[in-house]
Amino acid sequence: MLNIQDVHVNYGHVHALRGISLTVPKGKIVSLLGGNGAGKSTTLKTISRLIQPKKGLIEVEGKSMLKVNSSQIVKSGIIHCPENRRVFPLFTVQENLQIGAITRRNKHVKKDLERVYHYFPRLKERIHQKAGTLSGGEQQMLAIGRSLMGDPKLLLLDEPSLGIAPILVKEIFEIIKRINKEGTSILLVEQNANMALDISDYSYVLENGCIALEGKSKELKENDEVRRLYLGG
């Protein structure tokens, strides 16, 4: 599904992100963990075309990805749900979600809305709501609803139990993992990483834009490396 090879990123002096190479094939979920400045954030901005390379290679299913701009991108299928969930406060929570399908033409369209409410219950009670009134949670769910109006092939997560009760982080964690039963990869950025290994097929850990450890899930959450420095254990 998508293929990076040897990407390499400057912000000014920085080398913010430096070789990295990494895939997530089609129908799977793999996470991207590292601590704070690692490149996380980066490696999704680079993937959507929101930052331009310096040198390296982007494909999605063989094409390449690196003289399209942003809106193509979207075009193509893959949805990047930002940090910090950037939902339009003053619009409702249906106009939030109308907007994430802006591209589209569709008849589909009115039933990926209704399948984002079948997935975010609490959503379609708040229809007529503004989003900048919803809790920080519901404001996550909305934020990853509109990326499904997008009708994605890639989802790049970033972040979604940022700032986020423990309750519905579980809940949101069912529903990215309903999500990609249901036909769409994700590539996932989180900050909680036994979450993050425990939903994914296969996670990268960056370290200074360089991935310091790859592996499947289950067996870097038994890496003592990847448990001193992420599991606490």
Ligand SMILES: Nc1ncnc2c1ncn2[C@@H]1O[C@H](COP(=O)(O)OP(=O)(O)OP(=O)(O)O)[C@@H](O)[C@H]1O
Second form
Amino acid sequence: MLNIQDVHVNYGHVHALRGISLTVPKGKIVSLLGGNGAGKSTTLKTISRLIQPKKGLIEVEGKSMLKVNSSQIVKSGIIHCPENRRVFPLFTVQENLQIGAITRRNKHVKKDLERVYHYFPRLKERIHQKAGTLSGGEQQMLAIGRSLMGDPKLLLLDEPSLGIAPILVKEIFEIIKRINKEGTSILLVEQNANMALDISDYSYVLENGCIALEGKSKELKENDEVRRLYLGG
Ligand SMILES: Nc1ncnc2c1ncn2[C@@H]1O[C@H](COP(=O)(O)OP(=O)(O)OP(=O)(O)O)[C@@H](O)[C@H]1O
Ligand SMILES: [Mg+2]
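Alt. form predicted in complex with this ligand, vs. the form predicted on its own above:
Below, the chain from earlier opens the complete complex, with every other chain and molecule after it.
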């Protein structure tokens, strides 16, 4: 589905990505772990072309995606659900979801709206509520729902668990699993390594803009170094 090789990104003098290579096979969940400032969000922004790489290869379903802009990336089926759940606070839940459908490739908006409400009954109960008055966890659900309205083949999720109570995190991760089972490939950025390793097939660990470790999530979970550094023992 997605293949990136030797991608470099600079912010002025800051060399934020120093030759990242990773792949997301079709139908899989791949997680990207690492501490603050490691370059996780930068990697997602580079894929969705909010920022331009200085060098490297980005392919989607075998086609080079280096000379395209962010709206062409969206058209190719890659939808980015950014950090800090950026919902439109003055618009209602339903309006936020409709905004997510603007860029989509086909017309099954109504069906997908039903699908989002099916995944997130809490959103259905709050259809006419202004998004800015939702709780943090509900806003995260809305951000994911809005991304689904773009009909993604590949969903880029940036820290869906950030600042959310454990019980809601569990609910959100269950839904991420279901979204994947129904056919969407997922690249999941997380600091909550335990949860991410549990639901993903394969994982990469980023450190200082480089891939420090990678492997099957199950195996990484047993890895002593990973346990010590990222799983609290
Ligand atoms: N717009 C920017 N201008 C300058 N430097 C930036 C910019 N965005 C990010 N950086 C730097 O690039 C590095 C990687 O940042 P990035 O946001 O990708 O980290 P992250 O792994 O997502 O961290 P976090 O877990 O805190 O979200 C950091 O050192 C950060 O300060
Ligand atoms: Mg980040």
